[in-house]
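To begin, one chain is listed below as structure tokens, in the form predicted alone.
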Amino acid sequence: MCQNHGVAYIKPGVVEVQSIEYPKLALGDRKCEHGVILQIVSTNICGSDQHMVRGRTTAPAGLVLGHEITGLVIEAGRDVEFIKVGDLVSVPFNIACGRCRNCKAGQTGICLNVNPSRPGAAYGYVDMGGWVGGQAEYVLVPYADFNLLKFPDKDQAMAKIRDLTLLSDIFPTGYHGAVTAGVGPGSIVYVAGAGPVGLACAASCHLLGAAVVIVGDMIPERLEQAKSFGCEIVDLRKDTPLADQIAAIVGVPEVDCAVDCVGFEARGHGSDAGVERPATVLNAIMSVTRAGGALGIPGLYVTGDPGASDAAAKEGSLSIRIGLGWAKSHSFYTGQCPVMKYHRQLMNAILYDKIQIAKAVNVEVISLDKAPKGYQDFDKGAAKKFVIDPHGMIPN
């Protein structure tokens, strides 16, 4: 038997590469004829996961992390028709079984079958039915036909593996974002945040036609990332009024549209920059959007936030100006990204070379014994996107 590895959270700011069982074909007592096993290729670590890992959620310890998922398919179920051994695949985050009505009308972020709790499942994450996370060597992927996007050249997607591993996660959500927000050809966008799924939204804005797109984040080198592939920034530290810096840039303090890449974390601009304020973000971008504009929030709010500051933000509670957002008929567009409505698209951009998505969130390739020195650095804000590479498969 195969041996298996993969980081697991043990409390606040602690994770651990430990010995895990290795994956069956099984989804408890049941066969899993579904599903497949896959050999981990790549697997990145998410600001989501960070979340967890900083105990702002009830994530349980033991939990096998990891939810960005690209890999070899190495055993597959009886009931597997399409997807065969030796198969270079991309895994949505969303787990969805492709039977249920929200799959069928493309919503898979919010599956009916997968999670007893509520609607919606991931690989190792809080709340999101107990399915074991990848930043492992091996995983088991359920519902494989559904759920897996096959490259169609291996070679030709090993040459490119450190973009088309975006496409399980940050580069689809980062779009999604943009998409719902209603980014299109000559907008001028506001991305608030330049983590990875704030650079992988500016980099979609780009890909989308905006005209002008502006990122705001505290973090000095975030915003130069940003300002690496054409974006203008702003500096949320400075004491100048959000939208008094963006005036200075494009003339008028408005945007057409907006995207909250940053969530329930937020903290407070100028002088309150190191206080923690979970509605700043959502407040802000309303009010620097136009009447009539809509916004993206892809970025991540709990129902349950242990670290929270106050009771009401414990069960996700949050002061919102949504009479500001009435009185101006913004749309609002929140929730999972449906990965599958948008990776086979977001792939032949990759392919076609339309875009250079790992360049843009700046990708960084460590093993898997290394994942608990990227954890720490990704919390201290360092401006890449970290790829476990288990196996040591990744070409330099």
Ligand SMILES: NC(=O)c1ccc[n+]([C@@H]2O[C@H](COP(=O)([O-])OP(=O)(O)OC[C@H]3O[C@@H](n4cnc5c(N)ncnc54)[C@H](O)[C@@H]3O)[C@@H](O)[C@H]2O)c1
The other form holds:
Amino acid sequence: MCQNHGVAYIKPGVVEVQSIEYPKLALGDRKCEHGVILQIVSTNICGSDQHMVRGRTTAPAGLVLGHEITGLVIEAGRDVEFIKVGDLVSVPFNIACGRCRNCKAGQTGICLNVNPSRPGAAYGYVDMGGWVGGQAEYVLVPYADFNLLKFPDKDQAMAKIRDLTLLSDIFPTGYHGAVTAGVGPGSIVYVAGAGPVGLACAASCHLLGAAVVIVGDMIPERLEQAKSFGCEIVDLRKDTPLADQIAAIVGVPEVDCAVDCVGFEARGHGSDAGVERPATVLNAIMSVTRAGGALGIPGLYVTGDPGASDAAAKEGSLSIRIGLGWAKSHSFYTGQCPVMKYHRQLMNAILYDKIQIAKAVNVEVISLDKAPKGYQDFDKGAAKKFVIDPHGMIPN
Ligand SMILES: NC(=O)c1ccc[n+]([C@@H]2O[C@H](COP(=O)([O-])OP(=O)(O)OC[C@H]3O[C@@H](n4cnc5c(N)ncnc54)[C@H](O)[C@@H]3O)[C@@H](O)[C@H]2O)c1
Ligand SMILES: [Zn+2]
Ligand SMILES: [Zn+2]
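Show the same protein again, this time as the form predicted in complex with the ligand rather than the form predicted alone.
So here's everything in the complex, that chain up top.
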């Protein structure tokens, strides 16, 4: 029981499954009697992990990865009142205290009490408070009563675990991107990026009633995946400009709203598709979104990027054409998705069959041993969302 194994970042391009400490109800000297220990049922690999694993952040060697966690409560601290041992729960990737002004306002992605160095924390992430990651067998979840979402029926939940596992991050994140971009019935939307977040966003746009969802990427398999559930697609390797490709689909070279599901490792368009151009997506969504539209930006931008191609980008300064966005009165919504704002409604959308989110992002379940291979395949652009099953609990 007191053994634990987890996926650790070793150096750029390398992760390893290691023996790690069994979690305590504490983070260093900080007591966490408000926390629980989870036996992890599923834990997903994310594009956000890839930024670290590609050496594009200041993540230290040995950092245990994993912020997309679903698990079974096996121990509860003295101060946990409502969550019980035996509950099957989804963990929002944001760690939040439930007590600070931001948490009280529902802004759980920028909690003020869980990370001494800046607002906001997450499991297994650089600069995010030092909380141990959950691509492991067991993990500590602090402030359990506030953070956790309990599934109403365990058997029903296990039958839909491939979908429910996405509630810890990418489903709410994609949905948040759509909501903040103002997607609603009849919207025409451009979603940049057909990775798991982009696909989850596109499926969320459909859930919100969008009329046309256009997904752009440069990986053909990922674009095919978007097509498989009714999206229109644009291949950004083509020389035809994005606006013209959009016009070929909807008759005009603009959309009502757009979502950046790519972030700072964005590549250029056309002949630049093989080259990193970190501001490409931000500039592209400003140029194709109608005046007065909103831009959802869940794609991640960093304050420090050792792998950036120029000195400004190394500090997170990008060449954004803000004058264009200003002239068009665009609204911009950035930052971590406050998962808790959405996870209960989205859980019900899954449980009552209003969405097939696992199918949309093409979930593939793998064992903990296979995590390093999962990272490699995901890095190569596999049109899959890898879900680690550390205890072999997920039914076929
Ligand atoms: N805000 C949040 O709370 C939150 C949560 C989860 C993930 N994220 C971020 O969302 C982003 C996407 O995550 P993911 O798991 O889907 O990652 P991913 O790396 O699998 O997907 C990114 C996709 O963008 C494509 N791409 C590159 N340049 C492009 C361009 N110019 N236009 C269109 N597509 C382009 C890539 O080919 C790739 O398919 C990452 O930056 C991740 O860190 C943010
Ligand atoms: Zn994630
Ligand atoms: Zn807080």
